[in-house]
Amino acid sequence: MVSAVIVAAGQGTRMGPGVDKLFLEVAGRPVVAHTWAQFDAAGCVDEIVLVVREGMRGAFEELARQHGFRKPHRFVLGGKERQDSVWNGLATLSLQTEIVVIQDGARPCADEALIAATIAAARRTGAAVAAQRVTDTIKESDGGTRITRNVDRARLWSVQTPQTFRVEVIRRALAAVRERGLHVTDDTAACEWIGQPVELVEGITPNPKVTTPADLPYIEWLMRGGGD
């Protein structure tokens, strides 16, 4: 059985005060409704756990009604940091869950092909993450504004979500991080603490995240069929 955990408990501080990026409209729907719709439609996912902020459950239930989401889903409260929210999501998985797909609520373009590819890679290796090759020219600084090194981008990847794991792998990895009181910004970083290798799964189509309002026009264009 495959469960998805959609992390939708962040505050999105880069959007400015009072703006919840998950509920910004793009192509006629809130961002997080697109994300949910991808997982609702994906045949490779059996159930969905939504990690939400206190007081937000009603808004999400309204989304499910409006958009007719049919796949079994339930809610759990988010934690202090992203890793705490993921931890809470993992705690509610069905006993039969073998594979868990962790997804940022603010990343609405992850389609079924990408989700399925990370599931296949996680079954094979234990841990997999959607990623794209870095195409910008990258330099390393001295910590200030002086370039100290040209970085060879040939081996650099920008990682996204889905981040997909055998359940026991991500539970052990996050437990290791929590025991040490560490802070990780993505779940694959936790795997390092248990020596679990992570497989990069290159997406075919763009898979942007909404971080600032400037990200919306591009995402709207993608959703309207741009580039097809």
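Show the other one: the form predicted on its own, since we just had the form predicted in complex with a further copy of the same chain.
FYI, this one's just the chain on its own, none of its partners or other molecules.
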């Protein structure tokens, strides 16, 4: 069985005060509704767990009604940090779950082909992540104003979501991080702490995340077929 955990409990502070980026409309739907729709339609996913902020369950239930989402789903309250929210989501998975796909609610363009590719890679390796090769020239700076050195981009990848795991692997990795009191910004970083190999799954199409207001027009363009 394959379960998806959609992490939708963040505050999105870079959008500005009082703005919930997940509910900003893009291409006729809230951002998070597009994300949910991708997983609702994906035949390779059996159930969905949505990790939400306190007081937001009603808003998500209304999304399900408005957009006709039919796949089995449940809600769980998020934690203080993203890794805590993921941990809470893992705790509610069905006992039959073997593979878990973890997805940012604010990353609405991950299609079924990418989801399925990370699932296949996780079955092989234990852990997998959607990623794209870095194409920009990268410079390092020690103070933020002057270049210190050039960084070889040939070995650099930008990692995204979905991040997909055998359930026992990600539970063990996050447990190790929690025991050490560490803070990690994504789930594959937890795997690094336990020496778990993570397979890179190269995305063919753009897979941006809504972080600032400037991201919305680009994602709108992609949603309306501009990336085809």
